[in-house]
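The form predicted alone is given below as one chain in structure tokens.
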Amino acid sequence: MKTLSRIYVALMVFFLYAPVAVMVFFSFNSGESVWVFEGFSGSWYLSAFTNTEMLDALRRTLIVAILSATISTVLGTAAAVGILAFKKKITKNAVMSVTNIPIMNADIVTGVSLMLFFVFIGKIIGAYESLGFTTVLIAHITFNLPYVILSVMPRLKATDSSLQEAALDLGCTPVKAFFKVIVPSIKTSIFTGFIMAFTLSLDDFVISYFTCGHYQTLPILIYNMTKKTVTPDVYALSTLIFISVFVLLILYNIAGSKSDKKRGVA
């Protein structure tokens, strides 16, 4: 049984990371072929940083990712506090069920529904272009929010409520007590929620595709390139993004481990 489990894990890891390994390997190809390795070279990495179209798409992607992660982290933290403030369990469960819908829903359904909604609103207000930067940002905030809430809420539940009550007794206002007592105790979970939201926003394609309009992000640009010819500079830039996301996931796991340890102590 252990042997079968190990074989299963090995196959799973292989099918997950073999395409990534191929991408990294051919990003160092000296030729333009993406299936014949002609020699080792780092020239495509230099080419990636001189490709203005890709760099502009990357800049737009990072702007959306940073803004959506920041806004969803603030809103998600506030929402987690508000959900826990509900006294009736049925109300709390109903709100949590609604919150989890974007996670369980298929991306294509979310993307199409948001696109129709934005176009409908655009027609009402008379906007010439209904889709663009604003719609992409709102869409990313929408699907990031549940992940932030689910990241913050467990730590928020484990926080001793008497700490905030003590701060109120000592003269703090509710807002000041929240930022002085609650936020420091859940800051690790807030950070993990931010990283998760940033990572999800960075590589999103389906929802962005339906809500972007003329605002082209990097995943959409790469998808459009596959219709013609993909050069190794795309592999090089994708490799750098993969490494960045990998580092962020390591930080996410480290922060999560610290949060679990603190929760165990509490």
The other form holds:
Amino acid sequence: MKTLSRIYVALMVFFLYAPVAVMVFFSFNSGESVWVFEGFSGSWYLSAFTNTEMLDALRRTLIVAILSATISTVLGTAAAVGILAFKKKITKNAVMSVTNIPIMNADIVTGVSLMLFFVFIGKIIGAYESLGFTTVLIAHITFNLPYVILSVMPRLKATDSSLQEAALDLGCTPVKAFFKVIVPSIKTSIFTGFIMAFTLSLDDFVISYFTCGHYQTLPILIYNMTKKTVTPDVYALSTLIFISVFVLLILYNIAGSKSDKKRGVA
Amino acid sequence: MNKKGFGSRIVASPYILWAALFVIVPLIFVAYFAFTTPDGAFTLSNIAQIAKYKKAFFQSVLYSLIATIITLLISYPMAYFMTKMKVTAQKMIMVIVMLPMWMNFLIRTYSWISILANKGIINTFLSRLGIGPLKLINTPGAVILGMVYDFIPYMILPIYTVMSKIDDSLIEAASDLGANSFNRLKKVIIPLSFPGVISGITMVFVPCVSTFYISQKLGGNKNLLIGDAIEYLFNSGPDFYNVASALSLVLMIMILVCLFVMNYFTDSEEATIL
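So that was the form predicted alone. Now I'd like the form predicted in complex with its partner chain, please.
Starting with the chain above, the whole complex follows.
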């Protein structure tokens, strides 16, 4: 039984990583193909670094990811606080149902609905081009918000409200009490929400595809590149991104275990 | 002051305004476009034109169902075996399962072309053995494989999470009362992991049924899905927005019905457990 389960898990890991291995392997191909291997070479990494189109797309992706993650973290944390203060259960449930829509709905429907809306607004204000940086940013904030709210809310709910009352009794203003007492106790989940929003935004293709216009982010550039014959430079760039995310995740896990330890001591 | 409130309701208003403007209003736009002509007059012809896409609808649902079932069948043992490991090993396998998800979805799908192409890795290997080449790419099987691969972590994780919370004493009690390993699985583990299975099914089925990249890359142009039809129509210019909206509306309703049915299942199942 034990060997059987080990073999099974090993097979699954093989299945999950076969395409990743293929990507890394062919990024070192000296030829132009991503399935006929000619020899080892690092030249595609060099050409990925000198490809201004790719670097531009990477820069745009990072701008959108940082901005949308930051804005949705601020708006979403405020929303979680406000929603918990709702007294009527009906309003609370209604707001939470709407919050769940972008998570539950198909990405393509979310993308299409935003595009129709943006095109309409663009026509009204007579914009030359209705889709671009602003619309893709709005779209990303929109699909990031629910994840931030759902990450912050449970932690906020579990926070002891007497702490804040004590701060108020000791003369803090409500705003000051919030930042001095509540924020420190929920900062891990705010950070988790931010990281989640950041990575979702970084990786999003479908919603960006319908809302970005000519503001080409990296997934959109990759999409356009895979329409033609793909050369290994796409694989080289993807390998680099994969490694960066890997490092980021490890750092995040180290930070997480450190804060766990701190909590354990306290 | 409300016990659970840390502040005023007012701070939620920017978000509520945002959600109303960018979640609700755009969905109303989809519904509006679905029932109007490009000039804005009411019509049912967009809805009637959906009949033209019945093959795409049928294929989407069929492929997604097959992909969801396969995903469930291979994920369930995986989740089960994971819970049997040491805690540190469990954490490590979790990270290993999640990690491919951080690779770009398009590249993850495209890599399969390298593996399945007529001159790809599998066929190169087979030709050395004197077999083939087999037609692997541009088949329904390749589309289903792509769906299974891209969304399998969404199935493993919820099942694993629910399963790892099952109280060991319940399983011990079952074996003390004479249940063999098959009966323990059938009477204790499977019913208690049911909520995880349901959430896994919805998390895999929804992206499968609405996908448009997997089918274009791995299915050639014979296995087009509903997502492909929507994408194609929206790219064909404003005159086609209305029919495309009708298709999106139907897709959305289909997904809502599916979620509703799934929710109903979990609720009633939990009630019987209690």
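For clarity, every value in this text was computed on a predicted model and none was experimentally measured. Rigid core: the largest C-alpha set superposing within 1.5 Å between the two forms. Residue numbers count along the first chain shown, from 1.
Problem - Is_shifted T70 between the two forms (CA, 2 Å cut-off, rigid core) - result: Where the cores coincide, T70 shows only a C-alpha shift between the two forms that is less than 2 Å.
Handout entry: Rigid core fit then S43 CA moved by 2 Å or more between the two forms
Key = The answer is yes; the displacement is at least 2 Å.
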